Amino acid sequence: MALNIWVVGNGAREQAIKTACEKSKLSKSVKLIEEENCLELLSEVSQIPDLVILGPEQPICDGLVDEFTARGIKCIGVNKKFSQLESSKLFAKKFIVNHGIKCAKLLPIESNDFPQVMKFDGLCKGKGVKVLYNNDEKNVFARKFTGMRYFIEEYLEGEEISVMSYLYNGRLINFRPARDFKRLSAAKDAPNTGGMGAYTPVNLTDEQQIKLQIYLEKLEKSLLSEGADFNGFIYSGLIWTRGDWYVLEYNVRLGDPECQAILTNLKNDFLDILLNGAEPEYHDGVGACLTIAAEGYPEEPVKGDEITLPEDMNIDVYFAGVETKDGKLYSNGGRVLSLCTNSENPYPALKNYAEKIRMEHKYYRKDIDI
């Protein structure tokens, strides 16, 4: 039976998920639903969805999966209990340590061992973690999220990857690792963002592949040992250091922009993976995403610029911080557009289109490459 599907959220990631679902023979209709009023819509619409896929972290961490499930609606997302892997870095840290998963060691709050990493214990939209190089930076960042708990970790240096896993009926289905670019620029002191671009696959050594498989088997065992019984996504942010993979963070959703890169590279039916546990298959080449942001992002992005896309675009463009007025597009957020394509060498084409897009205060990382 073809399904009526809701994708909760309205960013570039959710548009990519919607597009992937629309390509599936298992879907009848796919709608993007604003996260703020999705529960209220259930009582207003005549067609109750057959399937709900949650995109952003906030509705997942607010417990919407539990709400939909209680109403008998099939839902793809992590439940309230395990959503704390993202909403509470302290919960995640305890989970990691209790199951013998490798991670950075905790430091005393007053530690002067720099560089070090400060992490706020809550949802901070990708901006609650910072590498600190001196006490002045430490004091400023400690005041950034007033009233929130935080802790200090040792700084780990190495290659980073993002691994998206889908827990399906007690089994982890793992997508190819992706590499994302979190900093606003290549500078070491550049602020963290939600992500300025990503690509997949990532070239790993045989040793890294073996150690990654060991980690993912441990993650699956750890989740099941604590009673994980949802069908949803776990994002592992990993760093290769000291001859192994160390966990930097967990999220409970597909990463943005890693999701766009992965779905661009995915060959088989995305819904077949979600509903039937099919193993992912991929196109040749590299799936890549380049983020167009507004100048001033992440602190004070300039909004209200008219956006004009070139007519000859043969790549995928997903809207994030965009609004439509009188048939025209305007910037309305920090990250504005996701440009995506799959090829042997995708970034020259993506940067070429980024340059052609007319938007007065646009910003993108010109240094990103595979």
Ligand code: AMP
Second form
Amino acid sequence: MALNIWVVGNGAREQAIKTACEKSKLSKSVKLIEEENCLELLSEVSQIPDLVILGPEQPICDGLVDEFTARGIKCIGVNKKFSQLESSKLFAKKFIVNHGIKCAKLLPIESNDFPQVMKFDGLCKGKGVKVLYNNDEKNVFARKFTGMRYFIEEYLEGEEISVMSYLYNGRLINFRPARDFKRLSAAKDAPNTGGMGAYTPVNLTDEQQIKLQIYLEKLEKSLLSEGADFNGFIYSGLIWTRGDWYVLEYNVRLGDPECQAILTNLKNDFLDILLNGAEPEYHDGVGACLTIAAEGYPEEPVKGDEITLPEDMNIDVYFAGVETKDGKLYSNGGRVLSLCTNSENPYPALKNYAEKIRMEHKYYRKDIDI
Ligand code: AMP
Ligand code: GLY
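Would you mind generating the form predicted together with adenosine monophosphate (AMP) now that we have the form predicted alone?
Now the full complex is given, and it begins with the chain already shown.
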């Protein structure tokens, strides 16, 4: 039976998920549903969805998987209990430490060992973590999310990867590692963003591959030993340091823009993975994504620019912060568009395309490459 599907969320990640579902032989219709009030919408629509896929962290951390499941609707996403892996960095730290997974050591709050990292214990849209180099920075950042708990941990140095896994009927299905570009620019002190681009696969040494496999097996065991029984995505932010993978963070969803890179690279049917537990298969080459943001992002993005896309489009474009008015496109958020393609050397084509997009306050990273 082909399914009527809701994809909850309205960013570039959700657009990419929708497109992947539409390509599947297992789907009949796919609708993007705004995350606000999506439960209330159930009582208003004539057709209840057969499957709901939750994109962003907020509805997942609000417990929507439990709510949909209680109403008998099949839902892909992490349940409320395990969503704390993202919504509470302290919960995540306890999970990591209890299961003997490697991570940065906690430091006393008053530690003067710099650099060090401050992490706020809540959903902060990627802005609740900062590497600190002195006490002045520490004092300023500590006041940023007043009332929220935080902790300090040691600073780790190394290459980072994002590994997205899908827990399916008690088994972890792992996508190939991706790399995202978190900082706004190449500068060491540039602010963290949601992600300015991403690509997959990442070249790893044999040792890194083996250690990754060991880590992922440990993660699977740890989740199952605590009774994880949802079908949903777990994202591990890993750093290679001291000869092993250390966990920097967990998210309970697909990464944005890592998801776009993976889905661009994916060869087989995405819904066959989600619903039947098929192993992911990939195209040759590199799946890559480049984020077009608005100047001022991440603090105060300029909104309201008219956007004109070039006519000769041979890449995928997913809208994030875009509003349509009278048939015209306008920027309406920090990250505006995701440009994606799969090829041997994707970034020159993506940057060339980015250059041709007309948008007055356009910003993208010209330095990123595979
Ligand atoms: P998080 O949200 O915890 O992943 O942090 C966002 C980014 O901050 C990470 O991708 C890293 O680049 C950086 N970061 C977080 N924790 C550490 C750490 N202990 N050492 C070095 N960098 C870190
Ligand atoms: N790109 C990182 C994230 O989605 O959290």
